[in-house]
Every structure is written in structure tokens, then in C-alpha cells.
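Heads up, the chain below is alone and in the form predicted on its own; it's given as C-alpha cells.
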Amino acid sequence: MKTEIIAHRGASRIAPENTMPAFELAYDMGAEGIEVDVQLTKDNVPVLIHDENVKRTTNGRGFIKDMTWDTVTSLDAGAWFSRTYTGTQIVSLEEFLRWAKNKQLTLNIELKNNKIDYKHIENIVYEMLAHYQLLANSTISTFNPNSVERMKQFQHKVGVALLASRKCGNLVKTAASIGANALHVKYRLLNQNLVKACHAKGMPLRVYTINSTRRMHAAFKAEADGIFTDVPDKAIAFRKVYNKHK
């Protein structure tokens, strides 16, 4: 089994996370998938940014939910990372999907709605994926179990993943009971029994965020379906070595 290499917020170790340069680099490196984070602006435009507040990754301050799309596009989302990326803008989900549409990539769209439960974000993202005919190779994920339940209606058309950072009862049973058809877990939770339990349910198991070769080795050995990594080039190179010596 080939564990899929998914670029976490793009090639985010060498370019500003969740921006077009990071996505383009990841694609050029040969990543098989790209993971992005989605929040909603005040005027309900889905945009790609991890934090609810723009302070860490832009030259602005304040919450995405309080800003219009026009305000968001005026922010510099690259200079914080390096001068090379000065002037890089926050990307809308639509812009990203237009770019990804004709590429051989799987997409993981993480809804950042565990702190701010954005109204209708599930439907907005689903309908945009449907519009660009990208449902078949996409997964929508969230830490918010209520959000997963709201996506039950989508589960036969698109991947719906529950995200988990700590063990809480039977994760596979919990995920399935609320309507998830995939499970994404923090690397500390990974073990072969969990992978087997997921696969017995026909549920892909993907692991985040894996940057060291030691953790990559553990994920490949356990036959996880995918890993999220900030260094897709490193992961692809190591997977070749691992498969050669397996």
C-alpha cells in the first residue's frame, strides 16, 4: 500500500502557509494531495487561513469573521515569512479550486469551525466543490463533531473526516456514528490497531502533522492511508527509500 503524501497548508516549511506559492511548490514537488484551512469572511467568502485572527500570518489585525473579502485582499500574507513573498495575498477557496481543478491532486479542505462555528460553512464549501466537479477527489474535515453530523447528507458524494488530537473512547466508532467516512488523527494516536479498525470499516486513516523521517517510517509501516506534512519533498524522497528497503 502506498501512503499518500499530502502537503499541509502547501509546502509550508519553505513558503507561507495556505498561499498560492506554497501550493504551487507542493505540486511541483510531486505531492499527491494538498490540505488547506477554510474560514468565512463577514460577507461569507470562504478564504484559506488557519487562524481565526489574521495577526500571525498577515500584516493586519482582527478576526476574519469581521472582515469583508475586499479588506482581506488588502492584507500582505507573505512578508511575515520572508521578503521573497512580500505582497502575497490570502487566497479564496474558489481561486484555489480553479487552480486545482485540472491537476492530479486530492484535496483536503479543513473547516476551521471548532472555535467559531461559521453558519452554513459546510454547505458553502460542498457546493463550491460540486461546482468545480471536485467532490470525488476531496475530503472535508473538521474537529467539530456537530459539523460532521451536519455533513451526513454529503457522505456518499465526498469524503467527510473527523479530526482528532487525543484519544476519546473508540474513535472509529465515534467517527462512524456521527457520519464521518474518514478519520484524521494526530501522529501520537497512530498505531496499527487503529489503522486496522478504520480499514475494517472502509474508512481511510490519515495522520498529521508528520515532518520527521522517524514518524514517516511509523506511518508507512502502519499502512496509514495518508500523511499531512510541511515537507512534501522530504516525505516523497523518504517514501522511495522506505519502499526500496521494505
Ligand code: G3P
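For clarity, every value in this text was computed on a predicted model and none was experimentally measured. Basically, rigid core = biggest C-alpha set you can superpose within 1.5 Å across the two forms. Residues that one form lacks are left out of the comparison. Numbering follows the first chain given and starts at 1. Compared with the form predicted in complex with the ligand:
- Legend: core-fitted overlay between the two forms; highlighted is 154-156, the single run of at least 3 consecutive residues with CA shifts of 2 angstroms or more.
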Contents of the next structure:
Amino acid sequence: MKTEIIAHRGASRIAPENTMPAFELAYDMGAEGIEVDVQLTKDNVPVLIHDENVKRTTNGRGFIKDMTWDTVTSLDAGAWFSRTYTGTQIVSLEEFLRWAKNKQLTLNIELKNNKIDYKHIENIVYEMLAHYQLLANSTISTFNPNSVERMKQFQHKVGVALLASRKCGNLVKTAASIGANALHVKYRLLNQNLVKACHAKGMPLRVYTINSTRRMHAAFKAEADGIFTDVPDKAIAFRKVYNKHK
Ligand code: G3P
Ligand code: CA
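Any chance you could show the form predicted in complex with the ligand after that form predicted on its own?
Below is the entire complex, every chain and molecule, led by the chain shown above.
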């Protein structure tokens, strides 16, 4: 079984996370999937940024929820990372989908609604994926179980993953009971039994965030369906070596 290599926030080790240069690089490296984080602006535009506050990854201050898309476009989302990327802008989900549309890529759209429960974010993202005919290639994930439940009402099939960072009861059972059809866990939670339990329910199990070859080895051995990595080039090269020698 081939574990899918998913670029975490793009090729985020060598380019600013969640930006077009990071996505382009990941695609050029041969990543099979791209993971992005979504927050919602004051005027309901889904934008790609990990934190609720723009402080860490832009030259601005304040919360995305209090900014219009217009204001968001004036921010520099590259200079914090390196001078090379000065002038890089925050990307909207729509811009990202347009770029991804005709590429052989799976998309993992993580809703960042565990701290701020953005109203209607599930539907806004779902409708946009439907509009670009990308539902079949996409998984929408979230740490927010209520949000997973809300996605039960989607008409067409799309991946819906519960994210988990710590052990809490029977994760597979919980995920399935709230309507998730995939489970994404932190590397610490990975073990062969969890993968088997997921597969018994027909659910893929993916693991974040894996950057060392030791952890890549464990994920490939456990037959995880995918890994989220900041270093997709390294993961692809290591998977080749692993498959040759296993
Ligand atoms: O989607 C997997 C992973 O990205 C979740 O954690 O903090 O990197 O968004 P975080
Ligand atoms: Ca994420």
C-alpha cells in the first residue's frame, strides 16, 4: 500500500506556509496532496492562514475575523519567512482551488474553527469545492466535532475527517459516530491497531506532522493512508527507498 505524501501548508519548510510559492514548490516536488488551513474574513471570504491572528505570519496585527478581504490582501505574508518572499500575499481558498483545479492533487482543507466557530464555514467551503468540481478529490478536516456533525447534511460525497491530537476514548468509534469518513491523528497516536480499526470501518487514517525519516518509516510500516509533511521531497525520496527494501 502506498502512503500518500501530503504537503503540510505546502512545502512549508522552504517557503512561507499556506502561500502560492509553498503550493507551487510542493506540486513541483511531486507531492500527491496539499493541506491548507482556512479562516474566514469579516466579509465571509475563506482565506488560507493557520492562525486566527495574522501576527505570526504577516506584517499586520489583528484577527482575520475582524478584517475584510480587501484588508487581508494588503498584508505581506512572505517577508516574515525570508526576504526572498517579500510581497507574497495571503491566498483566498478560491484562488487556491482555481490553481489546483486541473492538477493531479488531492486537497485537504482544514477548517480552523476549533477556537473561533465561524458561522457557515462548512457550507461556504463545501459550495466552493462543488463549484470547482473538486469534491471527489477533497477532504475537509477539523478538530471541532460539532463542525464534523454539521457536515453530515452535505448532499454529495466529500471526505470529512476528524482531527485528533490526543487519545480520548475510542477515536475511530467517535469519528464514525459523528459522521466523519476519515481520521487524521497526531503522530504520537499512530499505531498499527488504529490503522486496522480505521480500515475496518472503511476510513482512511492519515498522520500529522511527520518530518523525520524515523516517523516516516513508522507511518509507512503501519500502512497509514497519508502523512502530512513540511518536507514532501524528503518523504517522496524516503518512500522510494522504503518500498525498495521492505
Ligand atoms: O491537518 C493536520 C495538521 O495540519 C493539524 O495541525 O496545527 O498543523 O494545523 P496544524
Ligand atoms: Ca493544518
